[in-house]
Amino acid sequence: MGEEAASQGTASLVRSVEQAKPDTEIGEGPGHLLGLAFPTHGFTAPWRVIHFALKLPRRRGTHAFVTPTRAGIRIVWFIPGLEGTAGYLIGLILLLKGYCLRGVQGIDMPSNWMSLHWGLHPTNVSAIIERARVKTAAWFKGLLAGRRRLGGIIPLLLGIALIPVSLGYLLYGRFFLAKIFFASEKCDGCGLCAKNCPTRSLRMEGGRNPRPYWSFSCESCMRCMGFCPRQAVEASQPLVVLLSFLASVPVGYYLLQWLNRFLPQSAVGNWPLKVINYGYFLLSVYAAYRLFNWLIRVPLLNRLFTYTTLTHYYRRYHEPKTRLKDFKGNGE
């Protein structure tokens, strides 16, 4: 798009969440054309866009777009990703901040879910990019001669349907993701990872052997994964399982029953109970990843689970034109 722009002689500014200054970089009034662009999780927008647009100054009339990216996929043929309620969540936040919403419109990149699968082979990653841009350039040419491009409207209305699947993530699914992720004994302890996370949610600890330890701010972006220089990132399926198991627990049930001893039956609620259960949802990952994390320092452990961990058998992807000092430049 920021190609589009200069090929048409129109000045724009291509910023990274991390390095935008809404304040002074966005215009007011019709002469001025914001665009969102961000992946898809769960089906919707990740919390670190939807709070990114939540804290976007009001702006009279400034025309505004979004442009969801989803998981796209080729195998023989193309299998597109689905981008749900993401890119009419983010421009209803917009409308309502002042903004003109002028186009919304879903883009296919190519899936880099490393925790769920490998990364594609390259001739695939370079089709689906192509396809990619051939859309995109053709939405955006619309877009920059006046007219109003809002697509995505059948996506729009599976992710309706899908709605309770995306409250599940955004509610359970990022936090329970954020705690699978490990260092192998790969890891020199560079501390790139914890340099480069998007949502400053990695931090490396341990004096003499620092290593990183993922927060639950983590959005599970596969920058890690992607970037490291050693490949010693890892997502591990088998601290799923145990993760999984812990957190299922039903907490509230067995308070419920200890409660009914001495009250009646009606006196504690669903809301009460549901808020334990969450509660302990994430303690319970919270202290399992934290013990996890200390037992992994253990040579002999580390390379159980490296072993055991399919992310450590995977090609790894990332973005092939993006490098590492791109996430800190200031944009053209």
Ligand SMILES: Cc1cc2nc3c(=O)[nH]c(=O)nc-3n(C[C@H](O)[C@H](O)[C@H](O)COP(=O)(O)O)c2cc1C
Second form
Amino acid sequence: MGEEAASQGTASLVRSVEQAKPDTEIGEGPGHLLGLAFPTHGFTAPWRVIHFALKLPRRRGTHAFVTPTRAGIRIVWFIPGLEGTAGYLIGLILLLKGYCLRGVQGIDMPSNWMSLHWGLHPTNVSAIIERARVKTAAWFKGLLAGRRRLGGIIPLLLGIALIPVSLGYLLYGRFFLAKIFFASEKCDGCGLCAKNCPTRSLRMEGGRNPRPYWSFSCESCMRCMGFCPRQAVEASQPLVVLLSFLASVPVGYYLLQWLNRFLPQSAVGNWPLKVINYGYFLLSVYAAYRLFNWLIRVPLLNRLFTYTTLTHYYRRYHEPKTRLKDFKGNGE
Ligand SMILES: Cc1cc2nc3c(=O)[nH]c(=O)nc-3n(C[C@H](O)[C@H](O)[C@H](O)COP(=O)(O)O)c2cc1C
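The block above covers the form predicted alone; next, return the form predicted together with this ligand.
Next comes the full complex, this chain leading.
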């Protein structure tokens, strides 16, 4: 988009969320255009982006557009991702802040959810990126020409239908997923992952032999996994099974059944129980991960988790033109 603007003689500033200074960099009025581009997480915008949008300064009449990126894949044919409410949620926040919403459009980039699947083959990566480049340029050209380019009713209806999944992701999924990462024995404690984490969610622990530790604010963006020079960041599938068990049955189930007998039933559903259930979920996931983090310091157990983890056999991926140095400036 920056290139397209330049080719039309329009000045533009491309900033990462980590580097942006919205108060001074966003102008007021229809002569300015603000665009937010970000990956879709769990069929909505990542919490970090929602937070960023909520903190944006109010601007009366400044034009704005939103382009959530989605998980495109290519298996013989090209298969698009699903942005759910990602675009329209951020669009709504911008509208409420006084911006004039001119465009919402999902863009398919190569899927990077590497704790779920292997990094795409470089041939497919280039094909998907080239397709995104052409589509984005055409879309953005129309926007610069003054046209309103909202994504249409079908993505909006799909997004609304997916709201329960998005809420589940924001309340449960992202905390749960942050707790499946660990560093294998290949980790040499260089700390690059912690230094470049966009949410500052990794802590190096372990004295003379430091290892990264993922905290609750991790958004599973996969930067640590995609950029680790030793491919030492793994996501443990066996731990997923263990965590699901601990966070639900049998302790949670029996405890909640027992508590249910004493808690007042409210007219709007059994919300005290739901709150306790949620607290229990967060606490059990946190406790299990602390235990796990301690266990994987034992070399034999670390090896056991490493070799029973699918990511150990997966190809890694990050957007090919992006380098670690592009993230510098994030408070370093
Ligand atoms: C935790 C996580 C959740 C994701 N959820 C979705 C999703 O709901 N829908 C989708 O189309 N892509 C989803 N993706 C894929 C990314 O949105 C996609 O790979 C990304 O937009 C790639 O763009 P980028 O390389 O510009 O970041 C998810 C990825 C991660 C890591």
